[in-house]
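In the block that follows, a single chain appears as structure tokens, in the form predicted alone.
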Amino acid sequence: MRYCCPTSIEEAVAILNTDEDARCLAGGATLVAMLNAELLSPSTLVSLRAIADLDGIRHTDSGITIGAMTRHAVVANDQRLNNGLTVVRLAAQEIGHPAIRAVGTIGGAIAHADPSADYPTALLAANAEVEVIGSSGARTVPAGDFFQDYFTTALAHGEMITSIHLANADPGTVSSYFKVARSDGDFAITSMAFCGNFDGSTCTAARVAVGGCASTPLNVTAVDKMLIGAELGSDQVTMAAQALADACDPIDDVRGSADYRRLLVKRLLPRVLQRAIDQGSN
């Protein structure tokens, strides 16, 4: 296995395009474990640790950009991720344990595309965009299009993730994240993220995402529309929760059955709405 440590994005892309079996090495929290388990055996590892342009969180005119090599711990503690973007910070806080958050990166996590992971669900709710680059140049992919199937993304051969962009939220936007797992730090049995607005306890805008209940994180536009005008605790929220559960396509696995996951979806929706209201009042 060849190991490369480029110092620029352009150099990394060039290496990726000369070896079809090359893989990017970000924080290594997932990839190294897969290598140790002999689930992967790439011919070339392209370490991204020396590319300074991939690290850090910065403001832009349109929102906030998170570099692909930004560690989970940094995302989890950055107070600029507030209001409608709090959901991303809350998701980062749920990833693994402190040691994992200290080395794992947001780019590596979303490139793995596990539908039970924390970031994909939160980024979908936040309507994030993933910026990627390859030999033909850079392009931007909405989170809803980036995650395509189990462990499958929209990345083409020779492309790599450079950053995640979060647009400025409308004034008064709030967000929340809730995960049910077998143990602290585990992947989700079911997770749910919310971004939206409230007038008192009445929802006036909504975007809900569910994780762990399909091959990708799931957003159902019809459910978002059902929540508009719904008051917390009303039958309208109950009906929206049922519609969201019906739209899921979960599997039975060691973490839980499909039926249990659908039940969790119905229970989680009122909770994430209440958490979002509470977050807005803090």
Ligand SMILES: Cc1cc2nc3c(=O)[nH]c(=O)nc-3n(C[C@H](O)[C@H](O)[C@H](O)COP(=O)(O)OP(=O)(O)OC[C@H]3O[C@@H](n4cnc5c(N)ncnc54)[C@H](O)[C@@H]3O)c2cc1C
Contents of the next structure:
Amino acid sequence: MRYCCPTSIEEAVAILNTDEDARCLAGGATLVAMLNAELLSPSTLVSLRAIADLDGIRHTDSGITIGAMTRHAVVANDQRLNNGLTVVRLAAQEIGHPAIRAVGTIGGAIAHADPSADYPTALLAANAEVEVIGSSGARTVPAGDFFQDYFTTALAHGEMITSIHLANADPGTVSSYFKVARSDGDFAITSMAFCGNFDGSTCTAARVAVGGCASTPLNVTAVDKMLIGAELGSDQVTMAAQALADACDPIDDVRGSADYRRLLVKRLLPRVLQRAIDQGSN
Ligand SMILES: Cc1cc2nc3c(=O)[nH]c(=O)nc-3n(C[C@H](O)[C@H](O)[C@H](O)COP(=O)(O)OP(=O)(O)OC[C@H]3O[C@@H](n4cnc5c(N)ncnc54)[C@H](O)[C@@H]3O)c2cc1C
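Next block: the form predicted in complex with the ligand, after the form predicted alone:
Full complex below, order starting with the chain above.
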């Protein structure tokens, strides 16, 4: 196996496009485990660690851009991710344990596209955009289009993720994240992310995403609409939670049954809304 360590994005893209079987190596948190288990055997590993342009969080006029190589621990501690973007910071805080958060990267996490992972759900609720680049140039993929199936993304052959862009949220937007896992540091059985607005305890805008309950994180526009005008604790929220559970397509696996996951969806919706209001008042 060849190991390359390019120092620019252009160099990395050139290697990915000359070697059919080359793979990006970010923190190695997942990829190295897969190599050890002989699940993968790429001809070339393209380490991204020496590409400075991929690392760090930048404020721009339009919002916040998180470089693909930014470690979970950095995102988890960045207080600029607040209000409508708190959801992304909270999701980073829930990933694994400190050792994983010191190694794993946001680009690697979303490229792996595990539907039970924390970032995909949070980024879908935040309506994030994934910036990717390949031999024919750069393009932007909305989070809703990026996750296509279990462990499958919209990345084409030879493309890599350069950053994740989070647009400035409307004033007053609040957000939250809630994860249920078997133990601290495990992937989610079910997770839920919310971005939206409230007038008192009445929801005036909503974007909800569910993780661990389908082949990709799930956003259901009809449910978002049902929440508008709904007061916390009302039947309208209960009906929206039922509709969200009905739209899920969970599997039975070692973490929980499909029925249990649907039950969690119904329980989590009121909690994630309450947590968003609480976040807003902090
Ligand atoms: C013990 C343990 C517990 C964990 N718990 C959780 C958890 O609770 N929640 C959670 O969400 N995750 C969890 N993870 C996964 C963790 O978030 C990893 O950070 C994540 O899977 C990606 O790791 P990485 O950034 O090191 O990428 P790597 O392992 O280096 O790469 C992962 C994949 O992404 C590809 N890739 C990497 N960067 C790019 C890029 N810029 N462009 C295109 N492709 C790229 C690689 O080719 C590879 O296919 C856990 C992992 C471990 C080992």
